[in-house]
Partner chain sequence: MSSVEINGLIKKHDKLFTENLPQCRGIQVYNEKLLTINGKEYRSWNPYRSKLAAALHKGIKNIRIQPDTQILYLGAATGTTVSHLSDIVTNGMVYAVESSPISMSKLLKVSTQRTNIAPLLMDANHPQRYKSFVPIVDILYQDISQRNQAEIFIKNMDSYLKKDGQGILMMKARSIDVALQPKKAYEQVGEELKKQGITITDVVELSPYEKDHAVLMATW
Amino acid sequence: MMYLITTWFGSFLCDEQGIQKKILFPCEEKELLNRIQKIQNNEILSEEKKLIKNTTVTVQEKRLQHIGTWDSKNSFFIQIHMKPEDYGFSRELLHQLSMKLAKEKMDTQLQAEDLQIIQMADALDDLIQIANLLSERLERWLLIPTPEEKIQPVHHTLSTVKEEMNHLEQQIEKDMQHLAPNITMLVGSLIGARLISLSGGIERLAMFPASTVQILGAEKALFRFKKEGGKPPKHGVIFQHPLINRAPRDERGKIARMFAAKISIAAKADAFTKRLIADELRTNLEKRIHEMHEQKTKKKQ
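Structure please, single chain, the form predicted on its own?
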């Protein structure tokens, strides 16, 4: 029986007697990183294909099951060892590769679109708070006679803040249409961005039950309810949507619950399947709201 074993420095074809054939990778950082990344992406290396040509092999890695018989519990794989030093590869080189891979992985995560959305949504809310404070200050200041030159710096700062808010909103709209088109079409880019921010990412939002999505942004009210009692919150940030905040007070909770269920489905589509289903979700939601209104009207009659 022949066994295929791949390490970070080469691929080896072995049997019970030991190593029968081998192909070492180029001892260059770039080339080694390229092969390690391919392995991490579950790709089969050209060296592995070349090594097993016209040979039936047993493999330990699941990624290799298409070119060999997968047997991860075979004791042979535990018994055989290849030392990189025996083939001209140092442990220091492995350390350098590990550090580089970790940095690249971290950089990729930091560049993730949903993390950028989170920062932009949080920055927009910060600017909104600053704009509100400046507006209040100007209103109070204008109650007394004030030379224009004294108040102009605050006017200028407020104008700059509002301009940056507009730029951020446009960027959020653009990024949300790419990252989460279903959520954007269903609730709008700003509410969608805040939902992603509050949940910590698009995939986390997709994994939340509808009941959690419904009250995202109402954490303080929920904590107060659990501590002091009273009525639990019926909605969080999704209350900003006209379908909820313009609805009669006694209908808002039901609409928020239906809305949250559709958002949850939209988030799953955006995060995993990438299917555009927003129109279907919106139509179904509006139909259910219409049916709720009809039932309410019949009860009154």
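Numbering follows the first chain given and starts at 1. Everything quoted here is computed from the prediction, not taken from an experiment. Just so we're on the same page, rigid core means the largest C-alpha set that superposes within 1.5 Å between forms. Compared with the form predicted in complex with the partner chain:
For residue 99, the Cα coordinates differ by 2 angstroms or more between the two forms after the core has been superposed. Comparing the forms between the two forms, the C-alpha position of residue 247 differs by less than 2 angstroms, with the core used for superposition. Put the two forms on the same core and the Cα of residue 281 is off by less than 2 Å between the two forms.
Mind giving me the form predicted in complex with the partner chain, seeing as the form predicted on its own was just shown?
Next up is only this chain, free of partner chains and other molecules.
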């Protein structure tokens, strides 16, 4: 049986006796990075094709399943070991390559737009806290006779904070329209931004099940329930939406569940297909709520 193994410095064709054939990559940073990039993109290298010409091989990487038999658990692969030094490649070179690749990948990942949304949503919540704190202080202070100039600093700060809150809200609205139009249309930009912040990104939000979306922001209550029993939470930040907080108590849980299901679908559309389906979801949701009401009246009769 023949095995194909590709490392960062070359491709090797081996059998139980050892390495039978090999093609080393050019020992140059650019050339090596080029090949690593291809491997990361799930492509098959020309060296690999050349090496296996007409032989049937067993491979460990799924990337190579089209040119060989894929068997990731084959114990041969943890027996054979190629040392880069034996072929004129130094460890320092590997260090350099991985540093460079990690840096590039990091920069693209950190440029993601949802990271900005997360920071903005969190900053807005911070500002709200500060505003509440300051207005509480003002209220208490004003209970005793106070000359205007003494409270001026607090007053001034509070109005600045409120102004900045407005700016930030507008900015979030604008960015959310662009990044997640479906979520924004369904729940509004602020709740949408908080959901993205709590889940850690639009893609992660899209991969969560609807039941998780339903209680995002109610972690404390959820874990209290898991540890000590009692009642599980019915809603997290989506409670801030009038559809839930204006509903009668006994309907909130049901509506939260249906609502979360639609938000989850909206998130998937925003993250992956980019289709606009919010109107459709909205109609469906209203229909479901209507059905629920009908059943409720029927039961009463």
